[in-house]
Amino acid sequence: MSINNTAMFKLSYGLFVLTASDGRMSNGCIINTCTQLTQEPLKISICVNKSNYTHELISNSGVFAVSILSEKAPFDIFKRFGFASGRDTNKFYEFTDCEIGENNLPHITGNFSNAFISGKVIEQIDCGTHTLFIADVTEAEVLNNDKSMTYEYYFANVKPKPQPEKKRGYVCKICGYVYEGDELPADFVCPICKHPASDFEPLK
């Protein structure tokens, strides 16, 4: 039996900012695993990497908030909440696009989020590298009707594309052969059309 890990890429994922607090300072991280489990009573689950500081805060406090990111969320949101650790960074420092919910936790506002859900943990399931937190929903609000951010949309439209590395070199004006390098030797002869270095110009 074979397992093609890329099959996991075909699953549909949303993207969320998960927030928690130690009672003094709030923290947040990016997750892609928030799921409704039941309607009556209303329960959700989140799965969080144990290495995340937010995991520690939720495990200790038993409460969290999930902001559902919309397609308007810029890359800066992902840099702020996903590219640094809350153990040595105050992720909410000078960040104004948030409000405090009834559980005293911040959630991302309607500029970049279309809804938020707060939860009170009722069960923790050890999943190895991650913990599955099952929670009762204590607060939930729709902020606007913007489309939710998906992993697919993030990679296609938000995450910066790697810029092709600019080649350094010289191009033959006769045949188009490219010599790669910082300096073209004075005695260089084009291997294609046999023209001398004087018929080369710097790559633009």
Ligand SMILES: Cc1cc2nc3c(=O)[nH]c(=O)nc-3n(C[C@H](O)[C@H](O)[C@H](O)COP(=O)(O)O)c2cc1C
Given for the second form:
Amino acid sequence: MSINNTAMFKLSYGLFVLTASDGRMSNGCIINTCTQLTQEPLKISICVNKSNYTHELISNSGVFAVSILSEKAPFDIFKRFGFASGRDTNKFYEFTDCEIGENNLPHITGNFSNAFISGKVIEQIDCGTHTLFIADVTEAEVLNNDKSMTYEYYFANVKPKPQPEKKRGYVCKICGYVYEGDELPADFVCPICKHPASDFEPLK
Ligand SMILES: Cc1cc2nc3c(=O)[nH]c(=O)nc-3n(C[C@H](O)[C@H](O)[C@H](O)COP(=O)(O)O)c2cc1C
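Having seen the form predicted alone, I'd like the form predicted together with the named molecule now, please.
Time for the whole complex; same chain goes first.
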């Protein structure tokens, strides 16, 4: 069996904020796994990691909302909903870019999302680490015609790239030899051209 995992990167995905509630407080997480299943009647599916707090909320309540993120969604949205758990933090605290739908769940508003879809779970399929929730669509609204964000767009334009580490040290003005370190010893002699420490300058 030949499996090249990077073939998975060729699948095209959208990015979504999935919201749910325990009846008192709402929570949400980022997912890339929302799919329309059927048209008549309208059904969608979402696939959620069992360790996510949002999974627990959907399992218990049977309802959720999916906000389709547009290319205007900044990294802050991903940081808030995708890099922290609602078990440790109230993700909707002082968050104003949302409105409440018919099922009392918040969805992300037009600055960052172009549509939302609410679902009522009709079936749960155990997929090991994840649960596939199949749901009837109970509400759906278009907010604007901004382009939907794809996973590819997120990686290319939204997710910050790791900054190359800045080297600290001193460069020999005579031959270009680089001494790496915070302090250049006063008696240092260039191992290449034999010039003294006074011929070195800090790396820019
Ligand atoms: C770009 C991106 C895509 C993600 N896709 C999924 C996904 O499809 N399913 C999932 O369960 N978690 C996904 N996650 C991870 C959850 O959003 C993350 O674990 C979140 O912190 C869970 O929050 P919660 O514990 O409050 O539910 C994704 C995260 C990011 C940043």
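These numbers were taken from a predicted model, which means no experiment stands behind them. Numbering follows the first chain given and starts at 1. Between two forms, the rigid core is defined as the largest C-alpha subset superposing within 1.5 Å.
Core-aligned CA deviation for residue 23 between the two forms: less than 2 Å. Once you line up the core between the two forms, the Cα of residue 11 stays within less than 2 Å of where it was.
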